[in-house]
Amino acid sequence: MTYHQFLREREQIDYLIEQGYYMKSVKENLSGSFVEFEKEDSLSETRDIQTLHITNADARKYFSSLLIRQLRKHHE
């Protein structure tokens, strides 16, 4: 059940990524992680923003690595 969480929650965060959306804000608390995604639409100056509850403790580190290396891209 847990490693099927993992992946549901993992294929989740990919497909929001692959959509276009980035990472923009974490709030955590006992039930888990709230992930709010944000995609920006420059042709109609749009927001779309998707929040993912995230209560795995793997799919947690794994958003946690992309959140990382999507910083280190804006830095760069």
Given for the second form:
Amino acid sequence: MTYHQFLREREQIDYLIEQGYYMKSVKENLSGSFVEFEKEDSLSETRDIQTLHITNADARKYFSSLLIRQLRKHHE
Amino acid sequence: MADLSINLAGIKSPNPFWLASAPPTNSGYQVQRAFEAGWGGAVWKTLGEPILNVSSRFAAISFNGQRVMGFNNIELITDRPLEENLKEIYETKKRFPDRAIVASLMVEPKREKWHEIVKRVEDVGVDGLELNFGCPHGMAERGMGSASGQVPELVERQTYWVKEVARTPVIVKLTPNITDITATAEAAAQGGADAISLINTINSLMGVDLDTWNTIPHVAGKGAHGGYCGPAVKPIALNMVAECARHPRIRIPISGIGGISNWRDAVEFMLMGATGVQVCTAVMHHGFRIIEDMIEGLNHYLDEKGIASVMDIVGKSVSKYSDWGDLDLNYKVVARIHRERCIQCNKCYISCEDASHQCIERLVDENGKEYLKVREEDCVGCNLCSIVCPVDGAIEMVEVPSEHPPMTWNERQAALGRLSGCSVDIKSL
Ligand SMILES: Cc1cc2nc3c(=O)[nH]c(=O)nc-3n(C[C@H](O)[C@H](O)[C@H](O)COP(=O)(O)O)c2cc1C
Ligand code: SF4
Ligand code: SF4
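Form predicted together with the partner chain, following the form predicted alone:
Starting with the chain above, the whole complex follows.
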């Protein structure tokens, strides 16, 4: 049940990252996490931004772990 | 044989087991018999101006056939004159020079009162003093006991007054009837205490009689809150000891008290930072002779672990006790049911279904036999099923390897904060 929700949300996150998006901002409120992804190479005026609404607790851990990895990579 | 002797802030005893200040240490006759049985030290029943006690004064909670899970009393400090106690302390110390005798003291929050009692008590050769800022009933109404012990400034000031004249080490005994015990522990350290001891008893009402509607216990139909102790308070006491032990500004030894009934409990308290332990309820329940098993068990434990001195285990688990925000969110365990041990009582199924995550399935095997299986991907590893399972080993909590490195809540929030444009909606926290 919840596991399937996790899989669904993880797939959405993985899909965007595979497409070259990175996490740009996270807003959290009573409804969960709203993660804004931006395309790595979006040089054009109109920025390519996608927002995912993550509600599953495991999925929120998942994107958080990826975020820490992203920040570390960025730092290197 | 390991060396069981301890040195708590300069007070030495041949083993870490002391009797707590309470009915078992009410007289020389009792303390001497306790020492004969093997106790390493005794904190004498609290001395002060002799009081009057009520009858009756104790009550207990039995649980599931086990007597005295929790114990409650509305007894006060000693009701015998100071001279009588001092004479017996002197005689007991002469007979047992190697055992620790600590005098527990309680007087009004006045400087000259503390000076007077400290001098008189030290003159008979006690090894240390324990200031009773803990009794929750009777004395508190007069500004003593926990009435003082709940106010950090009063703890600090009175400790300071005692230290002005004391020649022996001063232990401050803390009350658990406070939101944050480290506040008063720190105050004791600030006041110059050589050690702290905790916990004294917890405010409690044991019960109400369904027929008479009287409180339990009652005194001619009236009751008052009492102090709770015994095995039921051990987790509360252990946490308070641990909180003090890991606090950077409380750098003094700890004497652990609260629900200690056997050597295992004592080892837990010592691992969590206590240099020695004190026991009351277990002795009131079973008598002085429990010391034999305590010493033997501790000796055996240390020998098996190859540890030469009991002092070597003090505080060894303190660094493992942290804040929730420092726990790894990516660590995961799941429940696994071992069919060959399961007796099909369904307790785990009901608990998971009604109170956890509905991830235990009732299945039927190829022979038509029913069995239970955890859907591991949905299991949050809460432990509930293994806690309620009546069969040892039928449910095992198994660690699941994580694909991600450790990540704590604090690290997560810091990472969110570093993202540009990120805002954490405080309303949702
Ligand atoms: C009947 C009774 C009387 C007590 N009297 C005193 C006392 O005079 N002074 C004191 O510091 N603590 C007193 N205590 C508290 C104990 O010393 C100890 O802190 C408490 O019982 C917790 O330990 P336990 O769980 O091993 O009993 C008393 C406890 C009981 C049960
Ligand atoms: S550990 Fe918790 S969630 Fe997992 S099966 Fe047991 S009760 Fe259910
Ligand atoms: S609680 Fe234990 S014994 Fe009972 S059904 Fe579950 S696994 Fe089997």
